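Take a look at this one chain, the form predicted on its own, written out in structure tokens.
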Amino acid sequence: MDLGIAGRWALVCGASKGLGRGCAEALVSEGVNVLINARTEAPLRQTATELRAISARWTSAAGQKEPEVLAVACDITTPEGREAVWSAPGGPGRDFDIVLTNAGGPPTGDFRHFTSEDWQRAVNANMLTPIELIKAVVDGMAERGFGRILNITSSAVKAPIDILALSNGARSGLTGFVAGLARSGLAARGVTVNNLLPGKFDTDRLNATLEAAARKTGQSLAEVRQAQAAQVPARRFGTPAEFGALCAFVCSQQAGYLTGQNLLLDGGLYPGTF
């Protein structure tokens, strides 16, 4: 299927690895240009050698000029990070088509260890950033008559996990942003907005979460990978592959009709019917 996306702009976050690396891989390959962030400059300009790598391929493939892939190292969750992402060289200004949020989890833990410093991090990165940068480009987005905003959230919006307190808090309350956002007449003007809801995926954040709970329950990280692998209907965890092919999906032309959704991608994991 073609997507209707070649040759569009895509930022995505938190890019370097994990979901959002598995996010700007699949849109490289649906000839998307993207401008891909994370804090730290060698993993992310690693990542972008590799990307452009799979742009190749693409124009092989297809014949049309290859997408663009610029890489910016910075902390977007600063205003200084965020003009460095709007006056990269190269890039489309706040002209994106597509936006991925998409920001590391904050700590696990007890709630009654952690500070109000803690709470205020955990808020900047995981809804006031994202909602900055929303801000920065939905009303362009909506004047060219074509947007994507995606968030990447957690599953723990819908079944919150007890150490992930910091992370069912920040989370929450940018999904019930979203969904005031998302039907505030956008969609009639080409825009929407959704969010993405990993469960179990092999990730650096996933093995930071079976390492606590290993700590907090006494077992070895690998009997604890094993039992978490078990309660999941699918009997595995997820890749970031399959999760990038959902967001370009989400990010198509056909998804017009989707938005203020909260997707969950967990392999079955979920037991409720809603």
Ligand code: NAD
The other form holds:
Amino acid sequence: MDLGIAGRWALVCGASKGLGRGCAEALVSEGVNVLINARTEAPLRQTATELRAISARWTSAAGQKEPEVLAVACDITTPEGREAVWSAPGGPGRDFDIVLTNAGGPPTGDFRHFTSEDWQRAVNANMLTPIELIKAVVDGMAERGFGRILNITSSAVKAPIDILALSNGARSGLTGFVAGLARSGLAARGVTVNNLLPGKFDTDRLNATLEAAARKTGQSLAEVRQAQAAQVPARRFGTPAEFGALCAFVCSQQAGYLTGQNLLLDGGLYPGTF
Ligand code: NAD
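Taking the form predicted on its own as the starting point, write out the structure of the form predicted together with nicotinamide-adenine-dinucleotide (NAD).
The complete assembly is shown below, putting the previous chain first.
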């Protein structure tokens, strides 16, 4: 299926690895120009090189040129980091058609040990940063008549995870904001806003969470991995490529009637009917 987004510009945050990278790969495969971001220069540059290899293989039935790949190493949770993205040479300024907000998840732990600063960092990274990014692009999208905003949140907003109190709390704030924003008249102007909720995906972040669980229970990492994968009805963890495929569809021309949703991708782990 042609998703009808070739030639669009996407900002993909937290994209040197993991889920962000999976989304960037899927978008470049659809002919979308991407500006990828992460904090550390070397792995980001390596990812950009690998995305350009995907771009070089892209062929367009309509004769469009191969997608561009730009990379900006910065901390997206800071005003300076966001400014670096908006002013990137060769980029579209703030005129992105697609914005995927994403950054590292907050640390695991017992909420009794978190300080006010820990909470402020989590709320900044997982709630306020997506809102700042959205604020910068959404009116331009509406004026141009097309926009796709996606936020990577977590299955923890539907089913909280005990050692992820910071994530449970901060991401729920973003979820409430998005629910209101998506219904504020944007869809009539071609702009959709949705959240993607990963369950357990095989990334460095998941490994860090599993290591914390292993420390807590005294089991080995391998035992925790096996036990947790066994709890998923799919009997495995998800892959960044599977996550990226959903992202690309939500960004598609065809998904213009899909807005304000929390799309859970978890191999069937969430036990509820809805
Ligand atoms: P990951 O650690 O594999 O990748 C995170 C990416 O974000 C990296 O490229 C990293 O460099 C970048 N990043 C981190 N902080 C940043 C910042 N301040 N500015 C710019 N870039 C930054 O993680 P992942 O598994 O891809 O997770 C992505 C998000 O999804 C996280 O918020 C995570 O908590 C959430 N999540 C993941 C899972 C899972 O199973 N993997 C489950 C639920 C939620």
